Amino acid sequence: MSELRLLALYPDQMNIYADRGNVLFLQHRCEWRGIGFSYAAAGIGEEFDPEAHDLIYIGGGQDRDQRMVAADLVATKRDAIKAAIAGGVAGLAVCGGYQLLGSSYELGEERIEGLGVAALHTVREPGPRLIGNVSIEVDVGSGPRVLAGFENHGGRTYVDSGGEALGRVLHGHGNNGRDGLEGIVRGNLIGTYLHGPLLPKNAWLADELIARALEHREGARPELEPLDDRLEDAAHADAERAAERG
């Protein structure tokens, strides 16, 4: 039987706006198909084997938690994360976790060092927080699709030279409210500001992550069994309408 091995980074600190629901949704969609699902977590001070997991997940957190997590990521996990990404492990980083993929997060005179695994940087600039429902157009391997969710971030993120944004903003603010871009993609790694949680509102993205994770494990991309997604499709449509209303 196939099995997806998921590693959650800092689930106790990085779980704002029900981000843990993304992990539960991935687990359910695996189990509904008869795919095994194993869960592991790595918190403060804990190292991990980059070859022992197929999908790495990190959610968002408050600034105080993010500072603590950022220092620990660099000290205990950066090399393993870089090795996992280079080896094709799938990844999803949301909000604060997304910001930490980049080179740095600047808050006034304070500079938080990031992982440096994606071409982006984040700055806390004057102005209101970027809050609200959001939708973006993306193409992550299955043709153009729409992701819909909720954003709430004070940092403004900029994709650096050589980086590739996840998508184009249709409604909402996106990375910085200026350039019309949202998120980052590097190989099988996806970073985004979309909370909500994201995956229950975008079941197709959950399946894309599952397929990528299993391809990493088994060497070939699987054909996932279709599921009855009437409720998930309704949730997605509602999230899109909310974004359109602003």
Second form
Amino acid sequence: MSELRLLALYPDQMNIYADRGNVLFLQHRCEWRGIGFSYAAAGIGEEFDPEAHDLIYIGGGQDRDQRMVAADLVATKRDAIKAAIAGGVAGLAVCGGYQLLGSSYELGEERIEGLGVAALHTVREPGPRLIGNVSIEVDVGSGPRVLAGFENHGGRTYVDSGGEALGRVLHGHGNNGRDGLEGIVRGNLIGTYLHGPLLPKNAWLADELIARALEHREGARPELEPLDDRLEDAAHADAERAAERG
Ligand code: GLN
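Can you swap the form predicted on its own for the form predicted together with glutamine?
Whole complex next, starting from this chain.
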């Protein structure tokens, strides 16, 4: 039986708006198909083996938690994360975790150093938080699709040269409320501001991550058995409508 090995980074600190629901959803979609699922976590001070996981997940966090997590990420996990990415691991980083993929997160005089694994940087500029329902158009290899969800961030993120945004904003703010871009993609690594139940509302993205993770594990991309997605499709349609209404 095939098995997906998920690693959650800092599940205690980086889990606002129930980002953990994304992990549960991945687990259920694997189990519904008879695919094994194993969960591991790495918290403050803990190192991990870059070859022991197929999908790495990091959720959102408050500035306060992000500060602590960022210092620890750089000190104890950066090398393993770089090695895992080089080995083709699949990754999903959401909101606060997404910001930490970049080179830095600047808050006034303070500069929080990020992992530097994706070409982006984030600045906490004056101005309101960027909050609301959001939809974006993305193409991660299976044709144009829509991701719909919710965003709530004070930081504004800019894709640096050489970087590729995940998608174009249809409704909402996206990375910074100005350039119409949202998220980042680098190979099998995806970062986005869309959080809360991102994957339950966008089941196709969950399956894309599962397929990439299993490809990492087994060397070939599997054909995933379709599931009865009536509820997920309804949740997606509802999230899309909410974004359209603004
Ligand atoms: N603390 C970050 C910001 O406000 C990220 C917030 C979050 O993860 N929701 O920009």
